[in-house]
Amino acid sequence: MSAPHTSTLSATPQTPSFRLIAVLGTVAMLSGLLIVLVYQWTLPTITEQKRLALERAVQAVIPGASSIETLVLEGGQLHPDSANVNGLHVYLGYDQAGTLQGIAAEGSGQGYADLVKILYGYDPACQCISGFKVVASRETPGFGDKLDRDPKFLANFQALDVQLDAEQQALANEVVTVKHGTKSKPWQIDAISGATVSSRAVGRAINDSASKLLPVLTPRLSEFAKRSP
């Protein structure tokens, strides 16, 4: 009797698992190193955009302005933007000739689809908000990004009042946004019909930037109307 035929299957042979994970570990290194590379490579262009833009910003609300100062608010204290402190930034606008043309300073408010960051102007001499620029935003297309554009939504930002009381600790009177159409006082902005929500949202960072900004900013305007050109 013939002995019984037996077959042998070869085995597939397998990547031992500390292989594959070497292979993606290298992977996954030599992709971290480009990203960083890539990073560094393209960080001075991005700081010099961003640098740029921010000029433009504060151009835009402080017309005449050659030269910035950048100081930060942070602790009802003014700090020299060299000051590694983080806080509400606030930008001194000069002329050729070193004399103050104005104040910008950032704010943002909850609008309906994010925040909403602004750049305002203000102008001591009538104490009273003279330009403003959205300088990030998601709303909605057509609605809320006519912020930047609307005439008539802009004209509220040529002599906005933002004066402090009698004790210079606060505003005077709170900024508020009002239903398109109904503003009657200096103080009130005029919001764009069908964008009341980004319109109010321009209204509180105006006002809670405003408020805290002005009764420290106030005191020390003299010491900052004049520099070295």
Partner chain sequence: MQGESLSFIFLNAAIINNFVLAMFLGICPFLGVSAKLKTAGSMGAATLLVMLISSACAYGLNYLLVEFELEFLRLISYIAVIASSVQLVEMVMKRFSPALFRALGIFLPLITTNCAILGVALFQTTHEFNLVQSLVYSFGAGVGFTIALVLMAGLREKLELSDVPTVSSGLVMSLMLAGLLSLSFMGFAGLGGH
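The term rigid core refers to the maximal set of C-alpha atoms that superpose within 1.5 Å between the two forms. What you see is a predicted model, and the numbers here were worked out from it, not measured in a lab. Numbering follows the first chain given and starts at 1. Compared with the form predicted together with the partner chain:
Core-superposed comparison between the two forms: the C-alpha position of A22 differs by no less than 2 Å.
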The other form holds:
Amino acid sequence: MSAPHTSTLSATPQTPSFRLIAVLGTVAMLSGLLIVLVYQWTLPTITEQKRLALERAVQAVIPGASSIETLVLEGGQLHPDSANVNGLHVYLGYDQAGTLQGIAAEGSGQGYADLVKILYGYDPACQCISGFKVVASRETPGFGDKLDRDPKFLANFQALDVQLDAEQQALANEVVTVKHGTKSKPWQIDAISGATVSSRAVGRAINDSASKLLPVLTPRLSEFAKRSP
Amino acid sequence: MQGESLSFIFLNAAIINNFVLAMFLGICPFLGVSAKLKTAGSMGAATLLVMLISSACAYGLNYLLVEFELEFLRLISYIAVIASSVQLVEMVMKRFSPALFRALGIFLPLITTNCAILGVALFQTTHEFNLVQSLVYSFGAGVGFTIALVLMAGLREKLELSDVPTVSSGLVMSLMLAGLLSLSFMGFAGLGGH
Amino acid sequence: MDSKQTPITMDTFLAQVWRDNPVFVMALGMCPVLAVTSSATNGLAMGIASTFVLIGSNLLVSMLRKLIPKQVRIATYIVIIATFVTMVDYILQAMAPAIYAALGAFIQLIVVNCIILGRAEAYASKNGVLASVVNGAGTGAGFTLALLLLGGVREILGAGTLFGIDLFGPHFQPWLVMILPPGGFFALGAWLLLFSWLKQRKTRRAELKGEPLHAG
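If the one shown is the form predicted on its own, what is the structure of the form predicted together with the partner chain?
Below: every chain and molecule of the assembly, starting with the one above.
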């Protein structure tokens, strides 16, 4: 491969391009093989871990749920869960006998630093929110990160009123977060003092998600009430 | 998330969660190329350009990967796309705008190892942005990067005139400055939360 | 073409940990150093993950060093590094989902950590397999040490805990800014200030005693 005119420039011969491609191809194949092996090896554990994490989160907002069924709300309709439907995830929690214990759904609202993503529990019997849990947030440590640990704030969610209006098309009262110590109605959330923005994020997350979900969910509640255990 | 407005995505990437000062992406060029105001501006512009191109490519690529269920190749293919889009920008610029190439050219190879670029590609995937949102996001990230770089360069130019103890000169001083900048950018947090 | 193999000594490992510490001395890989060190646990996890990638990529690059033509070497190195990063990503997801959630995208961003590409190019492509692995392990240990020092200081000051264990009791008022982004810059700046002060003092003492200078 030593053309005479290159000899002045360098002593190393030109590497033929098929060799470059061959080396790159071999390395790429080798790395592909390694990645696929590790992927296959870890996949069952990862799926299991994700399922466990979801189960823990759902059980935190629906006490007594032992099995979970996932639905997806998209385009104003509830679909069974599958990979190609993207939308709001809704989880029906059943006890051992197959009776519906409650419904958990996702919500997200803009907080102080980034979106606060939550999972909240809905109790159809009292038409109220029965609990919530922060799934992801980057709120300021010491202020906005204690949302789901602050006992006074959590007291808001023992029975937060989200009943539908007469037409069953929207929430009768919008869920709003009010300044610390000024809660007067059952659909209001009393903000944590010093973390009003983060508290508002939770209120808005619940309001946005519930006002989309509940009008669709309520007429179908009787279908979901029971399932074979 | 479908609910996010475009203006908010832009503001979030550029100011509230500034890529350099809040997310710590692209620190190497931030500390390395921020000594002069003029080079800082050029570097920012070049990064912004590459960010936009690689973000669009990454979006298309991710669509293909999801379609064929090959998500585990995401990282490798993103890196390849970024490296090639840097090359592509370099070649196109050299061919059509030699003046621009002379101004930005030396920065282009540096950009490949700028984690802000890969960061944009990865974050737009985790946020499940659509194409327009992705582009706005990467534009915001690029603008944020440029703002941080230019502010830093301005501060460092001023610093050259002042008397700094030798023990704290150089990198130490730059890091302290960056800390102060980051502290002041924290004041922007909560902009979107009303 | 191998130059004559230098013997592998403890120094192959230790030089990378202390004298050529990738973070404190070379100022490389700053992004993960600042981003994930809000707690000692996160710093340690990031350090271990990066060490795995360093050892793996150094091993493979060193094994293949005679086959890789120099025109495509950077591309090859990046593919190799990305492979190991993807592996770490999945392994961590399976074994430690809580830590994976805390580190987030920064695990995948190991791929653009210049320390790793730097080691592949500057060491593994020129040295034997064993020496490269030792060098990679040393660099990884140095990187982990830096992350631990930084994460430890930030966690102690910013949250009053270390590895999640409460240190000061309930009356401690945490210095919050240390675990927020600005604290990362401040803490790293303070460490570098300490090291440069120590170095300056050493040179000055050597001058006073009239000894020849060793420190660079």
